[in-house]
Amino acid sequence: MAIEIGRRFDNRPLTLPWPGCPHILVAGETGSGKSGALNMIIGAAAADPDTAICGIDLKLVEQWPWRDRLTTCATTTETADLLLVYLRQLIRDRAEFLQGHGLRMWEPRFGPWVLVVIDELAELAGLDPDALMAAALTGDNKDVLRNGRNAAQVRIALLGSLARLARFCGVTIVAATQYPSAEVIDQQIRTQLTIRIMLRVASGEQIDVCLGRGYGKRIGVRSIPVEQRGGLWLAGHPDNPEPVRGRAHYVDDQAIAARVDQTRHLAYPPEALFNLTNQEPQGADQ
């Protein structure tokens, strides 16, 4: 199957391969249509009975309507850290399974493909706002800032490790951000997010981060007008070496609710996804 996120300017569908899709960056400032592109990806994956969906949504907004189709959704830095650890163990278990059976790539017959949706990446890479608020009330700012920076660095390092290994073990990461800068998207993560969906952004530097160095000057920030919600550039697609111009479909709350009603029975429970250590995946002898 394929995930259709929108249309090219020649009206051909703008699609992503599924399953087995490379990791994806979705970038765009507020009002650019980023949520539409993100919801198209989630909605298409939700219809696949062989896909489990895990979310990290520290803004408590974007993924809430999908909650009944998600395996789990982390809404705090603590639960996000725990989910990243669980995913790392899942990937380790799957890598050992592949090695033990002489295989190089995960297939849905062994267990579900896993879509991990992170929105907003800047929140995951930053300090815990709840801890900062508590520190402000107690006056214990110094230790909280130091520990918070250390925790953020560990979190990003873990995410980078996941991204390097995940796809071969049946896990695709989609990271969304309003701030596609070098400070927010660590180099080790950026190189793994090979498919980039760039909606309207604020600067040439952000275009370079999304599409590659030099594109900021070649296309400029005016290539997507403010009034063109959903306008995008797609880069890194296996079939298109150069960025492709298109427009993301618009997805409203009613459409999300309808898709959730159709697919809620496909949600993988957390224990079925993560407790794989003592289980033999289906299809191992085929």
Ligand SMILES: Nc1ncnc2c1ncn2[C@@H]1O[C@H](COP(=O)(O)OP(=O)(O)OP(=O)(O)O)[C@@H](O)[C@H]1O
Given for the second form:
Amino acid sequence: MAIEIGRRFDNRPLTLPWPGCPHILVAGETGSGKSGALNMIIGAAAADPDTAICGIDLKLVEQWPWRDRLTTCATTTETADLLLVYLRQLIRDRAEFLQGHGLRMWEPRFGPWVLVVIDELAELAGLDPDALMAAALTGDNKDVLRNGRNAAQVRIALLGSLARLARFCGVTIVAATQYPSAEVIDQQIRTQLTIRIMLRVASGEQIDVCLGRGYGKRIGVRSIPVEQRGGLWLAGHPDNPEPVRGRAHYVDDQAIAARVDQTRHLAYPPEALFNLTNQEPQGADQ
Ligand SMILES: Nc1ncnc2c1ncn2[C@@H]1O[C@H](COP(=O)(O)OP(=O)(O)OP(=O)(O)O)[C@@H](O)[C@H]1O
Ligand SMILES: [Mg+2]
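After the form predicted on its own, can we look at the form predicted together with this ligand?
The next block holds the full complex; its first chain is the one shown before.
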């Protein structure tokens, strides 16, 4: 199976392998179509009965329409941290299971493939706005800044470390950001997000970061016009790593609502996904 995310200019489909997809970075300036691209990926994965979907959306709005098909949608840094801890445990359990059975790669017959969708990676790495607000009221934000930075580092380190094992254990991470550059996106995570969906970005330097050194000069920021929302370059596809120009399909709110209606019965509740009763995954010996 493959997920069609859009079309090339010659109308051939742009696809991602599914399940088993490597981690994906979706980069683009504000309004370029990042959330649109995420919606399209969520929508395609939602139709797969063997896929569980978890969201991290600190902006609160983008993933909410999908909530009935999601296992969970973390909208605060606290719940995001909790989700990352659960995912880490899931990945550990699955790694142990694979090792115990002499297997190298997770298969859907052992349990659902997990899609983790992060809308704005920088926010996940950033300070907690609620804590900052509270600190502003008391007039002392030193601790918040210090703790915030520490917490953000821990969170991002956690994400980076779980990303490394994740794909072999049936977890694909898709992360969107406005700021693909080095100061914002930790190198360790960025190198794990090998598929790049680059929408319109602000500079040649960002193109270099997304597609590889030299592409900023070769392609240029004008290669995607402002008015062409969803215009993209897809790079790092396992079958075709070279950047390919195309445009993402668009799922509007009505289409999302319809897709959720068709697929809500496929949602995996948290207790079913996160193995909270400590059962062994099923199916390896069958
Ligand atoms: N593939 C597409 N085809 C046509 N229109 C699109 C497409 N993707 C997005 N749009 C339009 O562009 C608008 C902005 O897109 P979107 O919200 O995805 O941007 P964004 O990059 O997530 O912005 P932000 O950084 O502000 O979250 C959408 O409301 C939609 O109208
Ligand atoms: Mg968005």
